[in-house]
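There is one chain below, alone, in structure tokens, taken in the form predicted alone.
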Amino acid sequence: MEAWNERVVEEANLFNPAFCAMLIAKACKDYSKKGQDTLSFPLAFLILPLIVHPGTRAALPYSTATSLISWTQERRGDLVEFGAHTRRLLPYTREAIMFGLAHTMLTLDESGGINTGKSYVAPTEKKTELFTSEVRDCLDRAGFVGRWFAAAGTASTIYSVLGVTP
């Protein structure tokens, strides 16, 4: 993995630990709400492989009523690389969340959970001007992960699900 200052451009924007950061943290955020105590740590690196990917995001679903496992039969040709798509941002994801806890958006707990930090501010667009139509879909998304994630049952199971192998 190059370093931040060495990255193209684009590839820096996308995939800015900071932001990286953020979309794990809002998924936790929305995933305690539902009801779960923290976000099992293996479920934090389906964040981004789901929400950074245009076409996976929009082919979420808009509603937890829709199961995970209905939507991946229906999507099960989409999903074909998403294994693989996810081992490639795996190195992006630690990035994210190493900056989550160096910067206490993100906290660990005793039991492997992971969840939001003493510094996690909900973003809005009123708290910085750079917040695009895009970056405000990004978050949403994520935070409906983190919902979906938290009805989906166990890690293991969402893994396999979603055709992630070690």
Given for the second form:
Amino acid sequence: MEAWNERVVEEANLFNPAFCAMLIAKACKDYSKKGQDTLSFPLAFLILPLIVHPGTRAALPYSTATSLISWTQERRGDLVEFGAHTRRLLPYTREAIMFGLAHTMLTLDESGGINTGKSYVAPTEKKTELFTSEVRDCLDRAGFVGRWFAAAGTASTIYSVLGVTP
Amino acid sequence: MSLQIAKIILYSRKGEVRELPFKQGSLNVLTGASKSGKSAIIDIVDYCTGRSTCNVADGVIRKYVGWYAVLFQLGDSQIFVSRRNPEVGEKTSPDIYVERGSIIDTPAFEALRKNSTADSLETFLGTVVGINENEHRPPAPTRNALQATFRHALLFCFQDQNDVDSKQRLFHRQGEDFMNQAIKDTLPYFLGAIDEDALLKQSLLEQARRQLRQLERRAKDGRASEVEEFPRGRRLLEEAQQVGLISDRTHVLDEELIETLRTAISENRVPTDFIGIDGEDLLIALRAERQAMRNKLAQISEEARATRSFAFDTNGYLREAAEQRARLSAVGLVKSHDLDCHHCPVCQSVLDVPVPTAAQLERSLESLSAQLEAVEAENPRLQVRLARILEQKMRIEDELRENHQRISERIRENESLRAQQEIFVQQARVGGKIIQYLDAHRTATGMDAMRDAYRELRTRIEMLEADLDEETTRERIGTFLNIIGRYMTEYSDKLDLEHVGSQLRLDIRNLTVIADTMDGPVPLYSMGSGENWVGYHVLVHLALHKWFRLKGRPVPGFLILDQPSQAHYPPERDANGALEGLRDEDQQAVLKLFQLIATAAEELAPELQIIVLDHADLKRDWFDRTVIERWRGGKKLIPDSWLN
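Got the form predicted alone; could you also share the form predicted in complex with the partner chain?
Below: every chain and molecule of the assembly, starting with the one above.
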């Protein structure tokens, strides 16, 4: 990871930590809304790869009724590059989590789960006038992935069916 | 690395847990009295791996169990598969919970919920054991193509108490509708006689054949025009000379014919001096004017296009930058701003690269917003320019129309110019013919390239056909069955069966075992006595699994045999599992059968796991070591405590 001022401008802006942290926070929020637990830490690293890559995001199902396991069986073709995306986005996730923790948008709990913190601000339309439809879509799908993971089983099961290693 | 069973786990409806662990890569004997739940083991594994109905017999198990689960071991990793016991009166339940990990602790009862479907479970397990995409295409198109799945592989892993002594059926579920055929169709794949990529090659072959047919059609068309190349070309040349497209004086050689025709129809060759023959000065002036206007129109159109594409690029930039700005604006959701960015917020260690601060993001946002405003401000100017150009273009088009009108009027007025106009029409007609002719000619000259492609396609088809040859597959199956037959014959020396000493083979066309004797082949169903039937079932399955394991075929690495001793030691004569009450021959036979199974398990350790469910309990040390549980005196699959 390079320092902010040395990054390629487009890449820095598009994957900036405020945006990435917001997506992770949204997924955590919806995860704990649906399940009893908080999102386990390793799963946070799968949010950005599923969301920021437009092809993968478009391939996501529309309802949590399609289970993650069935989806990965059907969409094996769309997931060929998923491992590579995940590795590439790893530093961004790490940075986003640190950014989120520093600004208490995110907190860690004793069980190693990750959840929204006390300074989390819900991204309502009023507060985010500059958002494009794509950003709203990312946000919406991040919430979906949170709810989806909540129904999918343990972290190791999710990693294994997506074909990546933590 | 084969798929084996680590544990069978039952959850009662109240949440109590009963675990039954198995040893990997060796013989496991589960001995016990009848009605203790031994036979349910096969049905539980079958149901948990996606069978459409739950076949566990009605009774305490169906009554008290909430979820059935199997923990599989695959190399260093484990797969936990569980499925809800169907409600009373139901045959199946859609609730399947799957977990995958390196070491899986038995999940809590509360954790069990639906996270998979039977279909995706089947594909998932298929992938896990290594079933790649494969397809059996029956020779005649009467049956649908069949894909070998995990469910098919599983048929070789079970022998329930009705299978094991049947003289008609060799494999599990062989008697059910379509199963007989399905086993015959998929066995060549599981034996490894069909290439893994046969499916791919098949589709490549079909594609190549289609291309070949297309080429053949096109080649036919091309040849047709080649034959009459010169007569038709000559005729066209004469016509062109008559209407003045080509100067009368030109003498054209055969080789130049095509080139001459081509220049005849190119616009700049239309001779303007020819038009002037009738000497109408005014018309010439009008035409000159028209030409000038056309040139100008072309120039303006080009300018309009350039402006439009420039505006488009700017729009692209705008969209891109707006997306960046939108994402940066997420910083607006951050409350506190001046925080330490050089230390990790969790462990306080110093970070190599400081996390970008909210202030930095805001600076980027501001500068991007400023740039965007500048571009947006510039954009309307482009729009104005484009509008001006389009206006200009419209004006010229109007003028052109007017000019055209005047030319037409001129012509109409001038009787002497009528002939001229006719020539135009004729020229256009001949020009059209020439274009058509030249097109046909082009196809014809593409023949050489086509012949090469044709040859290449033929070679490819031949190679693919050789790879997919039915004959090769049949020969390979024959070889493999020979080897398996040899394994069976070797194993059979250890049992006292009716045709001991004869060469044994597996007949996959009729799905039976055949002993080749001096008096001719004897199939299983013609042999007498239950002990032979049981013996040959055990031999076939041990030999098949030996083959599967040695070849690393995608069949699970476990074999469950239910009641192999029944021919000598029927359940109704069970005396605490002891053999002492039996005749000597029967004692010997049971002993030999178990010894053979134990030897086969040792031979293939740790790749094969054999689970035997039986009420026989041999008083031997080696046997004792293989027993995992004894279900007698109150101990059984379902603990009594669940019944309260």
